[in-house]
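First comes one chain, alone, set out as structure tokens in the form predicted on its own.
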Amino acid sequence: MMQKAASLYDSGDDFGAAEAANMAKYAAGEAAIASLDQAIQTHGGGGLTQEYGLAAMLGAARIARVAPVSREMILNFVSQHSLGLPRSY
């Protein structure tokens, strides 16, 4: 998705870029919540230990599904502009 949106902004397509690349920011946030916290689950109480390192990993995948666009700003854009609804904020 991050190579699309800059493909797209190399080609001068600025408002292709955007739309991918507010897709490409949505789906890492995601990924990188969802399998972080996978590997919580797996280490048990053990996965919030300073020995595993994840607990750290924690607040950094926080920051990246929340700045410098919030996940629920993202899919307003993406609804608004790809799917055509309407303003929804």
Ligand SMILES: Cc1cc2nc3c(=O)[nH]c(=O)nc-3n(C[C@H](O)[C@H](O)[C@H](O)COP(=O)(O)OP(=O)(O)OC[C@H]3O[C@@H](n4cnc5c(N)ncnc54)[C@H](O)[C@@H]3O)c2cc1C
The other form holds:
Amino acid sequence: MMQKAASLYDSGDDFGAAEAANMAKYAAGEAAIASLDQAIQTHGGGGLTQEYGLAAMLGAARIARVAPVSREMILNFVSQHSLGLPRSY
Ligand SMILES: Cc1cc2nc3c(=O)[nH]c(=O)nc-3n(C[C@H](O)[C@H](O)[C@H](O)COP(=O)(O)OP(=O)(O)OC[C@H]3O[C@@H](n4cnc5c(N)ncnc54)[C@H](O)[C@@H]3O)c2cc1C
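Switch from the form predicted on its own, shown above, to the form predicted together with the ligand and output its structure.
Full assembly next; the chain just shown is listed first.
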């Protein structure tokens, strides 16, 4: 999706690029926290110790759901502009 966004941007399709970039950002944010959570779970209590270094990544992985644009605002964008649904706010 990121490559699609880059390709659309290069071709001058600003709307298509924004749509794809939003989708890529949403998926990346979800994947980051889901994979880190699974890694912690795999190591059990050890996953939260300093030695594994996973707990230290929690803030960095979690912030991708909020900044620079929150996942809710991405879903708002996709629902309104891609799916043609009424603006929800
Ligand atoms: C570490 C960090 C670095 C940052 N760096 C920058 C930067 O360099 N430049 C910059 O411009 N900004 C930066 N920001 C700000 C960032 O863009 C905002 O935090 C982000 O856009 C979310 O806005 P907010 O924090 O005001 O949350 P709010 O807008 O108050 O949102 C709070 C919650 O309500 C939800 N929400 C809000 N409106 C709606 C809606 N209409 N529909 C559904 N849900 C909604 C949000 O999804 C979120 O879950 C940074 C933030 C952080 C945490």
